[in-house]
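As structure tokens, one chain now follows by itself in the form predicted alone.
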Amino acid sequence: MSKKLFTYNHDRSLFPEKGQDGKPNIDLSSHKFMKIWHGPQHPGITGNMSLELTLQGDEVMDCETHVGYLHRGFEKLMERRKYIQCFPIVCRVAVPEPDFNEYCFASAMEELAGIQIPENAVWLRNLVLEMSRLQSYLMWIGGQAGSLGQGIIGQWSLYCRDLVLDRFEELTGGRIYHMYIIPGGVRGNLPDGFLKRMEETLQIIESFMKDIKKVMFNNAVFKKRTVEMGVIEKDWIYKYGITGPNARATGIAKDVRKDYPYLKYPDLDFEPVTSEYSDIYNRADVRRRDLLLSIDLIRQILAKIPLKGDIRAKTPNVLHWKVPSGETYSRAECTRGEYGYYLVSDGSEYPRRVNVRGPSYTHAVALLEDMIINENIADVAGLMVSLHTYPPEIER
């Protein structure tokens, strides 16, 4: 399935049959192999979780993941706080990415109580996801650059990330969570020359972009360790639910942007990025166009925004909000794929029931324990950040 940096010369019939389980029947009483965690504070880990990894020699024969060593259960809190005290909660399902937490959650309130939400908040609002793309994807290639020996791309790309989190700040109040899309529209308009600093901000971006591009993208040694490394097939993606950059990838143009269009991206001009092969390499190629096509995204809501306008629709008092009967499901395209809540109301104050689609739970155990077998211990750590996830949203 993929090429290897190194050469084994294993004997395959020491290799463990599988049992009824689809596990490895393996003997750890035997010298030939051998048990190690991966995590959960491994540099090289995708957030805090961990690989319980079975070896023999330095090739992997088995992998369990384990999460729940930040914060969890935020459907059940949910379900014991009113629809307003929500907010601090969901942001914090996806750390980086809190903003499509907010909108799926605020828009699916909205969906069950009739509300129509003011013009120029539907842009706001497509602004604020987009930048909320940029920064993730900023803090994400600097992480893949890292998990490979690639520490100067991290200091790159997160002073980047500082600086679309200074245009956060000045907007919301706050760098990494935000709570400004709310049941209604949002809780500002854009300050004063914000246009412009916003501008400055992108122009800077794309200078480090194409040195990121020249020292990890054209850089032999990342080649060597990402091309034909970890590929995904294409007859994978509707089997494990895969979606984002690592199916599109493949050839599959998955983008709820463009397949269940929302907010304004059906005023916006852009296709989904795709490759036709999807390894570490071409996974992370396709990360760094988007982030690309993030920043004409945002150039174009800025030519159209009205700068004018109300910001929020008429709502009942929060605090005792009865949000009607029903059920619906709200999502989105966050950088790792289809982000998705499905929401449930009684008619009370409180909803019945809430559960959230994350592409993490998808991509980071089903899909990693099983590309994971016959890799090197080297890889493990490249292979992980090139599937992007987020372990909150395992045990959300």
Contents of the next structure:
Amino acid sequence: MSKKLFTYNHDRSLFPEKGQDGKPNIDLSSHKFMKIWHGPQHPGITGNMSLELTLQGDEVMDCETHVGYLHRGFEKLMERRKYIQCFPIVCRVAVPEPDFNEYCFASAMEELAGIQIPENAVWLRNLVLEMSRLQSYLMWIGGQAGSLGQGIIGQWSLYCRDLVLDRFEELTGGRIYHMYIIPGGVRGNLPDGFLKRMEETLQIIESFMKDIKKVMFNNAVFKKRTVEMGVIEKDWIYKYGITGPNARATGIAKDVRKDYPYLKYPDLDFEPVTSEYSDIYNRADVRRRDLLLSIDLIRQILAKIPLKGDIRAKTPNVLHWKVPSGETYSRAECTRGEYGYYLVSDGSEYPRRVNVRGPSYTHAVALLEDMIINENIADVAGLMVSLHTYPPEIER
Amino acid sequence: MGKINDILSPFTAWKHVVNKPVTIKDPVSRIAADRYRGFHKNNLEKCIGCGTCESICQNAAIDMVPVEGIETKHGDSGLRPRIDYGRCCWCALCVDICTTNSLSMSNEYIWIDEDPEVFRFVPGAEKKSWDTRQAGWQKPSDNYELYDPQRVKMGELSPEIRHDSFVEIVQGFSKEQAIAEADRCVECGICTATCPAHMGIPEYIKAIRNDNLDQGLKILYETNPLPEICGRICTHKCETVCSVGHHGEPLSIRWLKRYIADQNPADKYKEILNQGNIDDKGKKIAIIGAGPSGLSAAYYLSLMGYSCTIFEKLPQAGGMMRYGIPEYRLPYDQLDKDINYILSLGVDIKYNATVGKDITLEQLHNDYDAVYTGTGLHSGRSTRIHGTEHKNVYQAVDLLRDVSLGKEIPVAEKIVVIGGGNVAMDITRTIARLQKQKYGKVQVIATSLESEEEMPADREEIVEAREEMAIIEPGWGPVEIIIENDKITGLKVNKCLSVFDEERRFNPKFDKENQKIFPADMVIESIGQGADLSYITESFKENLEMDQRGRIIVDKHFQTSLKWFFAGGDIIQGPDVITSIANGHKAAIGIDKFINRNS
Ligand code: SF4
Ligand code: SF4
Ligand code: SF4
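Could the form predicted together with its partner chain be given as well, to go with the form predicted alone?
Every component of the complex follows; first up is the chain already shown.
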């Protein structure tokens, strides 16, 4: 009985023939197909992005991704801003996880300028990046559950995220855009009592994560809709340039924190979280465990962080800071994978070129278009969230 | 088993049914964190309107606007930042860079109004409920600086090396030092507004940063043809107001100017400034006195095509710059570098030519199209206390002049200098050197009416004088010079309680009970100088407007009531070199206007 209830049979006989290019011959005038727009507002991702879907019945035959709804031209804008003026801009590139932008931009600049930031600031940067990962996963997990119809998870996880934002607020002065990792260092030491409040926050999150495991992961419906769904094959990883949990779920331990150690990661004890098989379920589970790893890392950092000390290196006057000419690529592991800034300086007060490598571009444009074929329309949102996409970083 | 568990497990969510919902958080009465970046606050008394906040704001959210009740004055543009919350992204960079730390943010972030216009206001000027809040973003502590508040240290000869010689003390910046110092400038222009000559300070500082010293020199000469000199001895009013000095040390503007001039060799000036091929206007201007104002007038007039002749009473040009300022502050070769360039433009100069004696003003009036006078203040004023008629009482200006002329001056073993200005410091330090050479030890006391804080001399002059073993005794009023057996034995002084009254008028108050005698065999007076205008004969004086104190009245172009006669420099304003230079420049423009109108 239960078997029948959850079984869905693809009837391949109804499918259009494939043409020579391997793509199905879609003849819209045959009235066998339907085009619908999934987006730009939809439950699949945080931010605006559209999928132009061609359906036959409820099955996706073809998909074209459309971006551009969030284009703010930041990369270009920065070419007309002094370096310090780029600092408040970069965080806006990826709204839900701004700190990686701040870090990559600042560290690229510091590398070109040959600036060593104070030890204390290195620890604080590390802390902020892990806090950012934590809150970003908390937001994602609500989306993943919500896209498959589970509202309660999002309510819990966004509550937990709010607690992390409270900590961000007291440390950085902002909840969403922290503008904390400034070229040359950071903008503040830990406030009094921060360690205690952070520990309380972590414990609340841990307790909710236990519930989430029970309610979301040990859940027949969730499993039915995610196991064996949206599989990413191991050999696609390098073909598409897949990184982060999407890649690690296939068993490849790709993690910038280990592969190209930065900040204090060499001093922290951790192993990249992996799984054997990258379907939606396992990807979700890798993220869940990565979230718990983040909690662990935050504890490790807070145990070692110096509680006071200088927070910013001596730099040239920011109003006319000329970065020596050269180019560099600075990267970090964000929740979606490898985040990077490619910075070119011509030696003037303005960056010549800033290029942001957000992992969402790879995952949500190239990969998604191929993965989504033959999936059921009802699974599209869940599949999209399982790639963990932040459209603003696609459109810089 | 696993399957059954997967069906039952989700029901554990029900345990939260007895808990308070996590989704209810109150955003209205919630108090934001102490560091929250909310609406701005500004302490308008502290703010100087430098506009640095405006320059850093990448959103152009800040406009500098006039505010009622705030006047433009030296060191304050009179403008205040107005913030447009339609543009502001709450980055607080404006707070972090604020040169006076007047700007901060409150932790208030909720404000609802139907009128979009209200979200653009001048913090501090329009009262807001959050103005008094303590919490909110402040500039971070812990060595967080967006520009370096500390000066690059200037190399100086140590007191031991310099105390018996007249070698220049300040060594000047190296290229690295100059660029590092220039980097500190926030380009606000507060200094330009205060500089009497309105020199393009942020512009030439920028030229230093860009290592474009040709351009730097051009900028200097736009408003000041004596940069080597000013780069050494200018009273640097600009530095007193420099924004960076509000929480740190002001830019070393004077040394930076000197750096540009020092780095450009004299023989390159012609090529860099490229001022050849000036059309001769066929008009002649006579200039009385080759001091800073006369030289400046000559320079700018020559550039306009006038042929200028300077009449100088002394054997060399420079006026007070040569005959008043000791060589350890302003070496003669540097003085000559500036003067020679001006003379190279075709300015004719007659030395040892005293107007009123060797040639009359009348003759100048007849032979030239206009006359400019900048004869300065060369006669020392006396305290007129009992004993000043004694032969061992001297005037500082006379002694300083004699030193420059290469004459030997009397140096007693114990000397007291009366005065607290720069001239007093100059003579004190000159005497200290001569005493060191002659007696191997220094016994000179400089005493001023003003307290240490009020002494008009530059701070570094006082410090350096002390380093050279001179004793500075501020806050004493001279009573009499004690003479026994026709010999000076000391100066009797009263404690001075205050120099000025409530209305800032000169009205010293003394404590007659508190008296002291400074031992001395010789006294030097340096309480100010007066002008010698005897060359303006009665026939001219009839029509020349003067104020009650005998100063010539001039208009903004330094034109007197005798239309052909212009006057500037210390006899009109100042006294200081840069004001004189500015006067000379303005007078040159005035003379040009006058001549154009008449021809
Ligand atoms: S930077 Fe500070 S002192 Fe300058 S105008 Fe702005 S608020 Fe005023
Ligand atoms: S907070 Fe940032 S955006 Fe707002 S006015 Fe200040 S500098 Fe401009
Ligand atoms: S020198 Fe000082 S006052 Fe002048 S522009 Fe630079 S910072 Fe402003």
